[in-house]
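Consider the single chain below, provided in structure tokens and representing the form predicted on its own.
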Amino acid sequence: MADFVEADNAEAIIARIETKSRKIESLLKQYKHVEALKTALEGSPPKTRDERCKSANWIVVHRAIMAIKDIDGLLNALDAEYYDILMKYLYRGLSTGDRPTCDQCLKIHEKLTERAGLGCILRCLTDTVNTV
């Protein structure tokens, strides 16, 4: 079982997420969307069960996902190690019920499934320890 951070360290995790958020905003302003998404996915999911941390990290990842215009270009540039965690965040996005978010997540989901295969979906759905 993974080592999880205790709730009293949640503030430190949130501070790291806020730093990551500033870096991502800078990358997005430079039109470096793929690099922004990679940065957002690094260290995800946070090794904590604290929902504040998970929500803060989702906001950062969501911002990067919504900026993606060239999905094929994204997947060509994204290392395979990011596929499973990206899939988890796509399902989190779909669970929001927000139409623009769901539309974007479905577009990426389709292309990611073509690239990564059904195993990516299965690993995402069966991993109940490392939730986003």
Second form
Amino acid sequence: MADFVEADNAEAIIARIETKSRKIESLLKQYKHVEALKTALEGSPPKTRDERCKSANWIVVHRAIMAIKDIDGLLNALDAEYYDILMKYLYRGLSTGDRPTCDQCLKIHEKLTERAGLGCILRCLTDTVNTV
Amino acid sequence: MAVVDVHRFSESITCHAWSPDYSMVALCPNNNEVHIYKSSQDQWERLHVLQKHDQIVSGIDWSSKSNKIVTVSHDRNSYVWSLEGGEWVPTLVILRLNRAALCVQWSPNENKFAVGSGAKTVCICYYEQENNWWVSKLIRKRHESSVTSVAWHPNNILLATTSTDGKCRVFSTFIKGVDTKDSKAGSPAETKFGEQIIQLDLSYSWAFGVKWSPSGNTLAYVGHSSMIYFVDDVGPSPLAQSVAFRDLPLRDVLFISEKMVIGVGYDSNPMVFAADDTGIWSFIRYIGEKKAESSGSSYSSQFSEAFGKFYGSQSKSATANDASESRGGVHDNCINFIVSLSKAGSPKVMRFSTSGLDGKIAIWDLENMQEELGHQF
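The form predicted together with its partner chain, contrasted with the form predicted on its own above:
Next comes the full complex, and the chain you just saw is listed first.
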């Protein structure tokens, strides 16, 4: 568990994230918000220590989160395995202090907690190894 | 409801243990004493107060065959108490610790006991007949942080430990002269004291409450991230499963049958987990509720207030989590400890007791819940 996936070096991951970001832009243009968020959350590189990879992925996820209008629909369509990752990104969003981001993150946080329970929040807080 | 008896003994209870005939309970009321209560006609009367420790007693275990009580405390000491002429007489056990002792358990044959400590060590103590005192052997290697919980395998040699470094480890505690080498038992590793058999890296956060299943085939422990881990076929190729659940973390677990586990923790309500026929473990239900999930109304009024502040003007819908205070209603605060009330080694546990920070001990009986719990029980 301690050996992080350094086989992909940071550049390769960032390149992957850029491809992902283009894909997400196109999905958003087609109003497929749920798909966009799923793509953004997938392949989140939690096992890299590299800050740049995490920031790059955050930008992509942030774009997808801000585009969401229908939160209930989103959570209905999202599988349970994504709840924990989404919650981590929500906290990252809340930590930015930026008003529109926080507004959006809070809205989603409320609904997500209803669905996933306090355990989801606990898993975010206690997991200091796989951070986003 | 499966609760048979609830009694509030003090402000807060750290740990408790039952006498061999389950008529008396020894508990620590969150101070340096051990109180022994006897139940008679619905009343609990205090029989003894054992005062020897200087700091909080963090672990108590009462052996069922030899009727000895072992207590460990944050004062780094341990005492073995024997009943002589109606009084409990302590014998000091020198653990050689430089940090607090956190948990203790008698081995199945009661010739040894294991103590987990904040000194990142586990002490295995056994009785030396020639010198007439208890000797402690330390397992110093491996643990990177405090050992929060210990559990003996039915074979009296393997010991599972959990630690705040998130890992669960199984060690051999074979002691020459105390344990007999069983020729058909496992690997040569099992006959060396302090040898680590396996290490389980499933948790990213603190691990608590490890227990073996009645046959010793499965291990269960909890992590502070609201997860419970099950490991089947403990050995060279274990089958591990992590189950994430909705609510607050657990602190302790108990196997009530080979395929069913009860977890207790910060939700103040015991949770039932079971393995289905394919061996996949999952959360089944809270012990007090019907199977139908109640969505939204599972938060007490305090949470509603807190969420209200958090979301503030955001949520237009009133945080309509109704103020149903009781989620099961028995314990008001975190449950730390769950103890079986059935004979050790029996494959099914019909009764168990829980104690918590609210100072209550509740006794639960599963006699009438057989159909509700399903065929895994």
